[in-house]
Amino acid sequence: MSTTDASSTPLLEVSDLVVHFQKGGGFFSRKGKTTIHAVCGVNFTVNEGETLGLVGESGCGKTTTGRAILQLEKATSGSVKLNGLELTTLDREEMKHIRRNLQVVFQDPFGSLDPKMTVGRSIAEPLEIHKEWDKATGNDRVGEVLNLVGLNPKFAARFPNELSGGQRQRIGIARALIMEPKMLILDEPVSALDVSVQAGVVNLLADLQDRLGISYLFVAHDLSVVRHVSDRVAVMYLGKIVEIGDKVEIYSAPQHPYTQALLSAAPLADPIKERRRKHIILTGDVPSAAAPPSGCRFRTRCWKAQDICASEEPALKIQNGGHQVACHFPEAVEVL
């Protein structure tokens, strides 16, 4: 993992990113359109050679954030810069050239591969799109990237249905790497895999980062995986980042109540520690992204909530320990 100086110029800069969706309001609908507040003012950076883990419950907006960075979803407002270049203002053709440096690995390794194409053709497709396919050297490049992800070059002749889930995900990673990008958006890259296979893919990603110096935005809900791969961690709740900082600080002394609740629910390998620790049980359901609560969005489930939490939204501020927390009453608590 990265040892990049946090003061260096970031490879990726996300500033005040907002993504809203319009739902309903069709011809047969009696109601007007509803605005879904999927991502609301998200800010973070990723340095060269660094992994930022983006975690939160299902529906918190983390996948939409990744898609907005890739320009697969149009941002309502805000800024996304890669190497200082603003991406949100680029048209489709301009963005096509940027994709050689910004690639994605999707959650479902089978769904992301064309079942009618051989592995070799799937991996080579980006070369063809960018008009870099060379008949003399193309197959060699495919073989090299297959070796890079731990697969025999002979796999190029196979079809996706002939492979295991772990092998298919390695193919997805190989396809993302063929253009030698500077950054990968990893959207739940191991959640669809068997537990026995997950460790191999996670270790592969760490090895690739060490060898290639590539940066990752690792989107996931599995806190144990994020802890293993990340340099820094950002925690999202209902479209907003509530805590972000070095992974050691986040995991050893989380200061936001939501982060504390998430970590308390993560299982520990040590059965003695698991029995002794206090689990935080959240009450109520996650509010609708169509009608988020006023003030702090977590207040409806927070045991520390007071009047100010309903009237004033807490800003993401640097707290003791050096990381940023969006809470009126932050308090470092050991939960693991």
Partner chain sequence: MSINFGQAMSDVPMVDIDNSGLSEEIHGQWRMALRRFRRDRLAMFGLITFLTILLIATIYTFVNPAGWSELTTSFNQPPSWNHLFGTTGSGLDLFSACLKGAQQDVIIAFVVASISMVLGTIAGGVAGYYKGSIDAVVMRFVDLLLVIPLLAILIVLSRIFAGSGNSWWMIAILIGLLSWTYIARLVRAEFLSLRERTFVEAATALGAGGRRIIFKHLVPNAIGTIIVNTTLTVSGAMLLESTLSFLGLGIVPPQVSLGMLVQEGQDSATTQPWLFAFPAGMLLVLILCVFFIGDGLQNALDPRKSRSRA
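Take the two forms, superpose them, and find the largest set of C-alpha atoms that agree within 1.5 Å; that set is the rigid core. Quick caveat: nothing in here was measured; it's all calculated off a predicted structure. Positions refer to the first chain, counted from 1. What changes on going to the form predicted in complex with its partner chain:
Once you line up the core between these two forms, the Cα of Asp270 ends up 2 Å or more from where it was.
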The other form holds:
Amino acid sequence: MSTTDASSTPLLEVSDLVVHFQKGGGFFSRKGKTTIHAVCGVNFTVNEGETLGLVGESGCGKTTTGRAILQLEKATSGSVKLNGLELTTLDREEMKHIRRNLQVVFQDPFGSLDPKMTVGRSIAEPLEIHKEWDKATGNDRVGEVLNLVGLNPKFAARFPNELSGGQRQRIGIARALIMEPKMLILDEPVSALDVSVQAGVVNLLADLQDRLGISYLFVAHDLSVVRHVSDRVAVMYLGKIVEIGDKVEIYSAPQHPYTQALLSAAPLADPIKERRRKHIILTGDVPSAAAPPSGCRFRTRCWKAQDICASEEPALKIQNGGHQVACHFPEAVEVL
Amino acid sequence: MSINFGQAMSDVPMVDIDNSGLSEEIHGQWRMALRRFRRDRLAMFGLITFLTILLIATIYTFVNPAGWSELTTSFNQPPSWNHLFGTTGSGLDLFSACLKGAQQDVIIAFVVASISMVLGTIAGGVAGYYKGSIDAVVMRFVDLLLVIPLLAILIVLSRIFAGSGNSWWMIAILIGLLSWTYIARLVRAEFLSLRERTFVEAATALGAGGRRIIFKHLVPNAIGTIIVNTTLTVSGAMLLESTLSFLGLGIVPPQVSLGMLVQEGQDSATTQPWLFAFPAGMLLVLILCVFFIGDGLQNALDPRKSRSRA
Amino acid sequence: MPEPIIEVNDLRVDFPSEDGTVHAIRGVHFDLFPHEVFGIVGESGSGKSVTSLALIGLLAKSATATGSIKLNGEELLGKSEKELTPYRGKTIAMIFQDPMTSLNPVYTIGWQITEAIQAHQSVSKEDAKKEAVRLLEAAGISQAENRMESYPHEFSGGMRQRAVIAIAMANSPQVILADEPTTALDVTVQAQVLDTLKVALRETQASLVLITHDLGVIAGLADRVAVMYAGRIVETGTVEDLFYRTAMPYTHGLLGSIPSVDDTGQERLRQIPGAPPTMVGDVQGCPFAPRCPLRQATCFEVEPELVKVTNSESSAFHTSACHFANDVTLMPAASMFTDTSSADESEKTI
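Write the structure block of the form predicted in complex with its partner chain for the protein whose form predicted on its own appears above.
Time for the whole complex; same chain goes first.
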């Protein structure tokens, strides 16, 4: 993976991003509206040619963050900049031009392709939308991009129902690539696939990045896949980033208790190591995003929690290890 | 760092090309649907019977254009080789009349179905895609039309238009204007669920606007529902038209429809049963045929049954 | 060796489909011994879930099952629904991926556990309730007394699965059958539920049949493992046999294709080319042959039987359905499934 240049402006810059949803409270509803605090002030950058892994468990706001970057979800406040250009204030037509450089691959390989369109038409759709479809060269471009993702160009004439999950996911990647974007949001791109198929898609994504220099925001819950593909990793819990930094530091010396619990819970496919290592078993469940706890959001399940954790929210700041941690009592612990 | 797609793409593929599942046969949606429809014996029987009756009627009225209105000199004759369905008290050849009536009924039903399909798809599509207040307004209007007794309105309206000469198309438009609500509700439900599917979101993320999403993604995916229910509207319209004609409020002489013939024949149902049985039987056969076709289309187009190699 | 609780012999299950008969299971053999955790791994369509459904007689009506499934020496296959009822929940308890398949949304959790106890034991309502509270506590649910009155929808996914485990423990079964019990859960919740499952095993002394696609879960919990591919067991042995003395190229491929959370290198994942066969029609030769880097002409002609691996370190349980099983155990993992293998032949044999 290519090296990053710290002095240049980042390709993607997310600052203080907040996304709230209103739930319930229709005209005839007796219950009042509740506000779901899905994303609560998230900051990160993605440099050119880099992969940032965004991990967390369901409901932590990682997918919503991805959607808010894509402007598929309206940000309540905060800013999303691509190449220095603010996206949250653009209208639909202006955003359309940005979308050539900002593409997405969805989790569900069975739902993300229109079942009534041939694979070729699905892949060519971005060309049509951006008025670049050319009868003479269009089919060749589709063929090239199919080749690029490791599929026979003859698949262009097929319908999605004839393809396996892995093949469909490759089609989804091909569609995202045809406009030659700079930034790709990958929303759980392999979690619906069987392991042997998953490996092929992970390798493909790595190869594409090497060749094309695209940046990835890799949103996933699977810590091992994130470790494999990412340069840097951000860990989310209840709408906030609790720890962010270089992959090696996060995995070998995690400082936030939640990151430690998460890593220790991920099973290792090695019986001797897996049985020997210490497991941190968290108690209780993730609190509701409608009423997040005061102070540190992890304190209700944290074994280190003190009074200060309830009264004061820990800021995300650089700790000894050199990466950012949002904890009052950070401490590097080896859990793997 | 530079992005050089052209070069990357012209290189030899970096992973082995995956050909699995690439058989010679193409399983397109329509091809699969056609195959399933062809396997459905009842639907094929319905389609063939329906087309045969229509073909005979068209040829017959083309060869013998005045046959259905010319009076013969034989009155109240039971079926014979000269008059397959017998004749009426006024000397009308019932076979010619029935064929002309069937033709008329089918034409009316298709006009009704076309109006219903267009209005229903537009209203339901708009409500389902835009949701919110537009949806509320459209659907409350639909509710209003649904709670008003259709027959009562038709009776009143057809009185107003009665005797205005060539009135069959008036009847067709009236029924059409009042029977699109069923399709509208179904299309709305279909759109509401389709618009939440990931591929619609994917299109939005590619920069597609509302019009493109509706016409390139939602309509093609809802087309099965639209076609099936338009077919069912055809049989519904035939039934409704017959009811009106039977009540003397639909097609009136000198025009002819099966419902009207049934009405004329009902008094002599016991004495001259052919006068009642043939038009009623033909009406029943036509409606059943359309119904079988609709059922077959439902099975053929039902996405839940589509081939999936999950 | 102790007597097995369950003996499965030549189990075959067919389903009719639009494209022809699907041979979901094509001759599965295994024994389940007391107090062991027997893992069954495989990818979707390998037949692992169908195997578990066959064990408790929950196959779809259209399916035909042949062979033999013996529970404590008694044949289960061919028994009617009514004849199987006394075994379900009593001798064999079940845990499914979705806890809502076993919990009834209209009854309280307490009522459902009490009901499960009273279905097989003649105890008073009071005693059954006390036992239910104890079981919930054992399953790691805090304030069990209060939670008795909760309905399933008031529980989180992890808590529901723990309630299901409490129900499974209720009648001290001999066998617990868990089909992807943690697949729908987040990792930290998965760790909680797996922990609860261990408690349940200690408490009931039951054997566990653990069906999963996750080799990490297997590595942490199983004593013996069977790997399924295309409706058959292709390798079985102790976890150590399987992970450290792999004797089947498919198992090698599976192990190589998962990235490890502790892997530091930027090494490419080893991918298995092609796709698993569709299970329609007859199989000729080894079903994995089209994707296998070691395939020879004989692999396409003769389907290998599951035979004992004679590697000196292998346990007595280690068997593999590969013509070259003993060679495979000696091969370094990295030498298989390099990127040059080709995929174009896949799906032709079946």
